[in-house]
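Given as structure tokens, the chain that follows is alone and in the form predicted on its own.
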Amino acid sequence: MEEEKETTTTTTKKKQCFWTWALASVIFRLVLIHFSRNLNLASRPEVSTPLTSLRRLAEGYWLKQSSISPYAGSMYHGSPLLLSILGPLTVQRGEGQYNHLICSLLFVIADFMTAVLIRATGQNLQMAYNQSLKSLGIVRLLERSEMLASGDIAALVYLWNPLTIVTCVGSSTSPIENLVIVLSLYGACRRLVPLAAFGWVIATHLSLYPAILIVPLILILGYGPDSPRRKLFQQRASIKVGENPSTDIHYQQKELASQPMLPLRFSWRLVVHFILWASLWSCYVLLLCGISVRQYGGLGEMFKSTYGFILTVPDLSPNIGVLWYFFAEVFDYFRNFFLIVFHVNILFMILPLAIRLNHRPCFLAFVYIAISSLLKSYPSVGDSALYLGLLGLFVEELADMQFSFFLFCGYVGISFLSPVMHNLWIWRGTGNANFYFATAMAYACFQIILVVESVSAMLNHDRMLRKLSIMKP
């Protein structure tokens, strides 16, 4: 009884601590929003891109209010639904900024809801991980894992990540994109198929790149958020039978049946439901978009100005990616070839990673998000904020990841150097484009190292589980 009371008290304290820090992060954002004019984050190329800039959205809404196509010119390239929702909030009323504050408050709420969903996803993932350890009979790791609340860690990392904060304060629509991506993962982990399909369709509609998340979402719905590799069960069963050949067969079967086992069969029913709901939500979104842009060229014009803008990369304004500099230097004759190379590079990684990490679909989703953030046409720090927050969900599995301190210092250094190099190039004139591009290259290298080392650490963790599961108890 006393142990149960102590456990309950500890859990209550952890919950209170989490909500205290979460509320503090919201207050901190509101304070920064009050001084957002002095910070001038909305004009930073690291924060706002041609796809996520609220200023461009306001320009598109003004064109629409003037009975002109919001895609006229080269300002707005986002969703017409997002334009209808956020557009009225960008209109200034006199000298006040009432609507601007409401729009900023919406981003704060989006960040907070994203953190809550990450926490809930982490709880489901932790339960699935504990069930996996019980299925393999690894009690020692189970006791160790109960000491860590990965969901709380991941949520607080997302809320207090400086990249998340500057994205929220910098009037970027990235918090909304991050929200719907996490919503799809949460819905899949909870087996809420309509919610998962809704989040995936909206995320794909807003940014295109989340379309590749359909692979981990299907694996989550089919196998669950986390499960050991299917081979481990057969190996463990065969080793037990091989060690005691003289033991009664009925006793062996009874002993193996008494252990909790995870479902090894793929749940096609949920996958079919997901495809049906995704098709339904896609038709609904296309219907709303068609109604919204029927006077401005229809869906064809929308696809050309949104997805076509992402795939053809016509805007070469500087950002933290590497494509802008590359296509500014490459000859026009080779432009289409390298466009295909860069975009197909993402697709080439989908199948090998899915085959190797099919038993870790949530981690697979993290890897996909990190890779798309690295290779997408117009990246921002909001993309990195999302996958760094999701990285906290795997603190147990990635505890032995190499170069952690090096990566931390690298991200901090790039965060400081990037504005400095941009200032030297654009405003002071004492540098050139190579100064800023060097920080973008370093940033890409750190992201590559993070992906490689995290995948390596996860595979090493799986090898450790395999060795512990076949050891004699």
The other form holds:
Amino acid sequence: MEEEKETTTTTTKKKQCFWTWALASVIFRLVLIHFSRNLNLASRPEVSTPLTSLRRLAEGYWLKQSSISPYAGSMYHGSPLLLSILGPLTVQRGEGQYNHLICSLLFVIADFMTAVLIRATGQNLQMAYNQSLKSLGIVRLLERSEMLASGDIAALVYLWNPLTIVTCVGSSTSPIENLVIVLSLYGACRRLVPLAAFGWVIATHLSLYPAILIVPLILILGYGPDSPRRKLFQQRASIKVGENPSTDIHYQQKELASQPMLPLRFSWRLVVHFILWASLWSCYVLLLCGISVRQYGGLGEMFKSTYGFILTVPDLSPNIGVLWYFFAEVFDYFRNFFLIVFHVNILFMILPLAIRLNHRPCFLAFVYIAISSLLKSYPSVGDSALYLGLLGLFVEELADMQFSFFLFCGYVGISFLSPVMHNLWIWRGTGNANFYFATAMAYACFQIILVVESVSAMLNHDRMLRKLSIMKP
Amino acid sequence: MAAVLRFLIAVLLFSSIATASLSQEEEEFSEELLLKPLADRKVLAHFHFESKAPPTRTYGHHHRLFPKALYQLVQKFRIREMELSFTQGRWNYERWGGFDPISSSNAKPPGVELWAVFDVPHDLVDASWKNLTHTLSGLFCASINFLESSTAYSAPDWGFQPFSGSLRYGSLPREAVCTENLTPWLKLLPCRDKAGLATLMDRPSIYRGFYHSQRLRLSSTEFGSTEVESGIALDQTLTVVLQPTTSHRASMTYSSDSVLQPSWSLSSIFGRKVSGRCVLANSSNVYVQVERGLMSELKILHAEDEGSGADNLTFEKTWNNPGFELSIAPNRVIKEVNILHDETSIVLYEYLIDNYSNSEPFDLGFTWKFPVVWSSPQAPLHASRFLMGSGNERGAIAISLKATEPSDGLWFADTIENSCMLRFNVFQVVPWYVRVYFHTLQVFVDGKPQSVTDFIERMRISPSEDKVSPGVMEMALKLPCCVKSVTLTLEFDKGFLHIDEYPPDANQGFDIPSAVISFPDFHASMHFLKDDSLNKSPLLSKFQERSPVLCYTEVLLVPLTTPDFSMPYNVITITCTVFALYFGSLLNVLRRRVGEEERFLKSKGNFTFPGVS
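Moving from the form predicted on its own, what structure would you give for the form predicted in complex with its partner chain?
Every component of the complex follows; first up is the chain already shown.
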């Protein structure tokens, strides 16, 4: 009785602790927003890409207000829906610039909601994971991991990540993109099919790359959240059968089916629902877009200057990715070839990862997000902020990850060096483009190491689970 | 026999001339030169050649004087109007005037400027423009063909010229202008530079000047757009501002610590004399223009000198006055008639070159006798344009307009609103690599930020598209007359180009072409007394046309960041290596099976080292 009380008090303490830290991060953001004019983060290439820049959105809105197509010229490449929502907030009126504050506040709320959703997803994941471990009978691990609430950790990592804060204060639209991605994951984990479909459709609409998340979303809906390999459950079941030969097979199967969290069968019903909802939402989004761009070029123009802009990389202004310099230097007749190669690189990895990690769809989603933020044409630190936050969800599984300290140092080093090199090249004129490109290259390498090592750590964790379950029948 | 033949030929010739004169349609050519002392000790020389061809419908395709190349150009591309100018140097609006016909129609932006109005359906205008640029570039030995690409030209709606339907406008600020452009231009004249006023164009002297602008303007009514068919008119002008060499006498300082202006003569500024007219020219005149400001100063001088006995009329008729002296007596003195300025007016001294020949060449001398300081008439606003910001990431363009002294009393009240309003248009073309944020447009009136909608009457924007079209901005502004200065600012981001798109000297920077400021309510024109003889002079009739006051701002030089031009192979290999690293290592992790490896190693160990295990 007493113990139970103690545990409840510790959990409430933990909760309080989480909320204070979360609120502290919000207050910290508000303080920074107060000085955002001096910080001048909005024009940093790390924060605002041609796709997410709020300044370009303001230009698009201005063009739309003066009854020119927002996609006329090559300024705005975002969604027309975002234009109608955020556009009025970018207009500066006289002295009282409340619009600007409201806009920043919107991003703070988006960040906070993302964190809350990550936390909820994390709790869900942990619950499912504990249950599946229990059903496998590996309690030793459970005892060890009682201390860590991965959801809280992930949410706090997301909230206090300097990259997230910079993105939020620097007013780019990536907090909203992150929010909808996390929303779709949360919806899938909670089996709220319409929500998941909504998040996925909007995320795809906003930045195209989340389209590949349809694979992990279907897996989550079909099999349920992350769990050890399904083979283990089957082995376990067969062992049980072996232990208890008197009962007939029929009974066995019934028992298996009655176990609530055993993700043995793929539930097609939810997936079909998801696809139906997704098509419904996409029709709705297309309809809304069609209405808002009707007077101008129509949907064709919209697709050309949003998805076309993402896929053909016409803007060569420097960012933290590697493609801008590559396409500024590459010979013109190879351009199309390399465009195909780089985009196919993302698609090539979808299938192998999905086969190998199909029992861990949330982790698969994390890997997909990390890969697309590494290979996308206009990456920003907002994308890194998202996958670093999601990394916190797998803090138990990835406890044995190699090079984690090295990676941490690498990320810190790059985030200091990259602005310095940019300043030397662009503002002082003493450096040259290669300096900045070198930091972008190093950043890409660190991201690659992170992805590879986390995948390998996860696979090792699975191996360990298998060993444990075999050793402890 | 020979005599008979000669007689027959003479009769034929005579009859043909007679019929030509009877039909009242004759090709015309005239040459004129205007000389004008400028307030800052320089001399403006403005050559004006005009060729006219009667309409093809009545006259046919064969021409005696009109250049065939241009006639074919007009016919082929169905040009209604076209203007091409090659300019070196910048017209100094403050010192050389901004409110007279010469400055508003002959002051041009540096480099090449070309605009043309076509009489073709709307969808064919761009094709005609492209062909025209290629033809002109061949004709004038210049890289006008760079205007072919859609990033270089624009289609202004009303900002450059009112009612311009199928007008295309393009300019190349960096085009270097030299004799290779002048020679083909001279070839269009019937006498080239072998006879007539064009002989004065001694290359070293005219290219030594502070400003040099050679212009060609075509206007045709061939294609039935207007009722009156007057054929094709070709105006060729060359405007140069030269510095007369100062003799030792000029360095004498006078009591009022002003220095005597340098005296000059045709032979001293051009190094040549005019030895007769071009025989093909209908008229061949030289004018010396004395500005209004100078005239009023001279009048004061005159009054001081002569006391009260001086008579206005006789004073203006004299070419030998206390201020200066002309070495040759003019054939005629023409005085401007102006309602607003009945006190003093512009005076033109006319010389007919008919009277001079090889033995007696025309060499006009202009000798200053007393130091005079005067100022030229100014446009209502003096425009200048500059860049703001530092670094190679972003910046801002500012167009600053300062009100000039309203000395001329040309400000007139807007009767409708019962308050004095000043209207002007701004036309600006920005290349695509300067990505202008039009929503950042700010208007500062007398240094204070003001709401844009209060001052901008209408605005037409066509935003720039990367590698496709330049940004075009046309604005009509309305200001109360009491405003002293207006500044328009626009922020921009600098674009990053592919290495092939940089010009050979990439670190020099990129030029933003001049903005055009026009004042539709103000017209720079002179009025002369109605006289038939004046209408014969194309130059003077040009001066009498009502042309809106126009001025060009400076060309801006924007430095853009450059990538490393020597790196393509390194970048390709390094980037591909990183991608290979990603692909390879991830795939390796995915396909590795630890259990199998262990088993394999075990079995291997069992086989190879049985002793060890």
